[in-house]
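As structure tokens, one chain now follows by itself in the form predicted alone.
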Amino acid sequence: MKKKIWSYATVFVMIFGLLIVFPGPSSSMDEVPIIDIHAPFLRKIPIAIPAFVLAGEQEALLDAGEKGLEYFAGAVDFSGYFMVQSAHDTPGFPGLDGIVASKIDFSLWKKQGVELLASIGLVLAGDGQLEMECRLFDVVQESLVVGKRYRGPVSDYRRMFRLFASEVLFQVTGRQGLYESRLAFVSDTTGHKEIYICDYDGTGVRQITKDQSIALSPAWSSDGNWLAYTSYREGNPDLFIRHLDGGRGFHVSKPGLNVTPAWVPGAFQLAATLSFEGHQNIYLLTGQGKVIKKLTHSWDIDVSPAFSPDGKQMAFVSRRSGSPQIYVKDMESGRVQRLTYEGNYNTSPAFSPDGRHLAFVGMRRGEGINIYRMDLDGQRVVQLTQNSRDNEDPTWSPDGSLIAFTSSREGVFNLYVMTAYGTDQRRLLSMPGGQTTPRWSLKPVRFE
């Protein structure tokens, strides 16, 4: 790769000995998002990602730069909002003489049909730390959108590229959180249903439970530190509440069912369906598993609680009307309202992070099981999947831009992802067996 020379004057400050992020220059777009992720028809923005620029002869950074650029291009593409043109994927792709505007021939990129351009410079500092300067340009206006600088160990290159990808997405959607998130899900890879965790893009898979039984319904606490789930490892469907450092946990083993946990936003409390009193109702529990109170009072089945982001509403599934339908409860007044009326099977409600929508699973005559999105008043229902066998278990990314779900379109159930409007549906990961019940973390989750 041809090396380019670049320079910049700046001061880097270490935080916890790892990484820093400096706020970049003011956006030429006045920080107004380009993409409205609520628009039903989205036009992908063409973005160019040329090869990174090295400061001098620094062979030690070649591997980190090439792998980082590949990761960055993949992360930007994963969002579903960009049409990526990358040096990693295109032989002979135009390069850069420098990362600043004065070194960029914008007319060249305009001829490529590009609207955004990402320039990335790398330098190995005297203390062996990687210093990375990143800039996003508006090619049409020939102006800087945002600039960021990062510093840390060379081994942290992936995290730096991820942070810049997050910044790019923020500049065009006004939202953050996707690239630092993780998903929990169920897989029978080992021959038993166990809980696993992966990065937002399906990489970095990690097995959490080793019960050699049946584990179901993982649910993240709002701080991302705890998982609640149901396991049959002791014979009964019991509820387990586990800290992800592996050292702490609680066990709810009341007679009957202890299933479908959901955490209360901003609190160390959760709701779950219990049947120890005879009927399957939803109860509020402490984070230690102690019953606080009963939240629903039905003579039939109430399951699958899901809280709005502010915790003021709880959606759930009930068969009180004769078939599984979605209801919502106002947590202050206690008023319960039915939301779904079309079809005899509507389940798995999931609030969008902004609280404006519910994703859910519905079955319509002749159409199989599909995923839908509706406004909170039950109106304006949009079908997101169709003609692809059964689709279930929707869960929103923390920025609200994507929905992960389960589908049997390739035979066994696997995990897929799509934009919030049902476009760009693709498989999330490939691993043996089937995968179900994805649940996206609401906040960044990190492990050593």
Contents of the next structure:
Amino acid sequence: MKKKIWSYATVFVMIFGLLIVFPGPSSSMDEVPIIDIHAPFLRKIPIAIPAFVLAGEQEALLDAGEKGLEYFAGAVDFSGYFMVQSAHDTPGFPGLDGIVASKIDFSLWKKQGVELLASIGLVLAGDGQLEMECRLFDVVQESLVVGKRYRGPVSDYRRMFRLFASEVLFQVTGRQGLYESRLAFVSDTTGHKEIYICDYDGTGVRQITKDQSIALSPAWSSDGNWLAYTSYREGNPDLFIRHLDGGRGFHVSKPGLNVTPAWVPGAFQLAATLSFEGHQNIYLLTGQGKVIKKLTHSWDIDVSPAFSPDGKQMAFVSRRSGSPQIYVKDMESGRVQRLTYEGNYNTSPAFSPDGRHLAFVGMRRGEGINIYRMDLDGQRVVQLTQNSRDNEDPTWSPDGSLIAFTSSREGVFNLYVMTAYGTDQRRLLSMPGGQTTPRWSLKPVRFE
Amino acid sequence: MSVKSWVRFGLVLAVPCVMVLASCAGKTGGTDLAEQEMAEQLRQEEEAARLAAEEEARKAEEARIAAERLEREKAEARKKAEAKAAFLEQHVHFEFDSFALTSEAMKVLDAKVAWLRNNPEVKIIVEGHCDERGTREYNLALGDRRARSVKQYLVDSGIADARIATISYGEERPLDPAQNEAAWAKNRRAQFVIR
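Having seen the form predicted alone, could you give me the form predicted together with its partner chain?
Time for the whole complex; same chain goes first.
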């Protein structure tokens, strides 16, 4: 398996993390089956991930390579968009003679039934840095889809494999950001509801609050540095706006509710439901928690604001018609339009990152509580969960490929993830107690 | 001098005379005197016993009255405690996704109003709660509305606004964690807490 593949000298001088795109055939992009999130069905693309190829006798890279490949295959599989065949879980899986097209026997891979093939080569550079050369091939067209080279300390192998996984997913969905993302959620593991965060795949769980009270509704700022949430730490449901490094922050404690925060995209501002004026309306606040203005003017409940990615629209839940329904407010004109008409209970709106879909929760008689997806142009509604008790709190991954949610299908509420099509529903993580309210971080943008 | 005084004077004189007579008569007619003396002693003893009995009865009566008063006080305290317990433990219930006060709810609230009038120094918190169905965030707002509609009823019934605070716990603090209609009905409530 360890073959000399570096027919040419690797003379790239790169700072860590920098990558160079190979000059592949420019037409190759068109030949890759780009997954259309608007299509009614998802067909998983079979992809082969054979063992990595080492340049020379470099035992030092074996461990990093094996662990990295396992992580890579897991990450590609996690997306729910691929049928992964990998050396990691298929004994006797064919290997590679080299990582470049001329060394690849495409007929062998066609027989294997795959449409894509990832080739990964590792080399230890003279200065002790790890160089990773990665290619994605279209097996049917026998052509290179994309090639990337990553370089950095050997200990950073995981990050390099992650970058390539991101590239592979980008080639089929046209979007990026899943593998760099995190989720915030609520867990009562300690006996109290506290806020936690974890990586996109449910690993690396970290406790954020230690209020020993009730913490709810975490919301990510669009730069990924701040979390807003509600806590009963001081007795009342107050809003806390907290920087993730160092914990500095702000506290909003108006009489009554201070709940359901949602950050305005690209700004240090957020919307939240307050009831200090007697009615539960949505207000716009500065990141420091000062009220800028009232955004909704209802005599009944207005709650759960959610902004479109461009910030031009705000979806929210209102009881103004007598039952909770989803409305959308045009932020410029102020016009409010009702979106849901089916059923007496529709809540928890969440815009997809491309702004073309809205995930929400609906309660229908005899069907329990389920997650639905509405196409905003045409307002077609697709039911994503069924026959699985209560399903709530939908949140989109920043690339729009996945939706995380809460479900009581196995008894207590736990976190689950599915594709935007509703396929591949599975537990996101396993920890003691119940978990609710996942909120996926956004694709990071700096504040204006 | 009145007749009584004369009698008393006579007795003062007579007693020493009798004593002298008795001592003189010691050897002659002693039996009669001793009998008289014993009868007198007996009479005095009977009198003392009667007084003691009377005293005892009086004390018993006093004790009985005290006990009765204590019992009455205890009963009153118990009644008060019961009223307070009822105030704290009898909840106002709601229909699903509703904060409207049913006639049953108003009956419960009228008892709360009476208690608050009898305990004018007490300040309270009205907690709004929901069942676990529906969405957590929406239920926070629904709980707020429930607490506020209860507060409005109390204020309209003459209880000072400043005595009543409200808080919503949404679906975070169910009384009964079971997942059935009976538990949900129990959990959809406004609950009273003394500040």
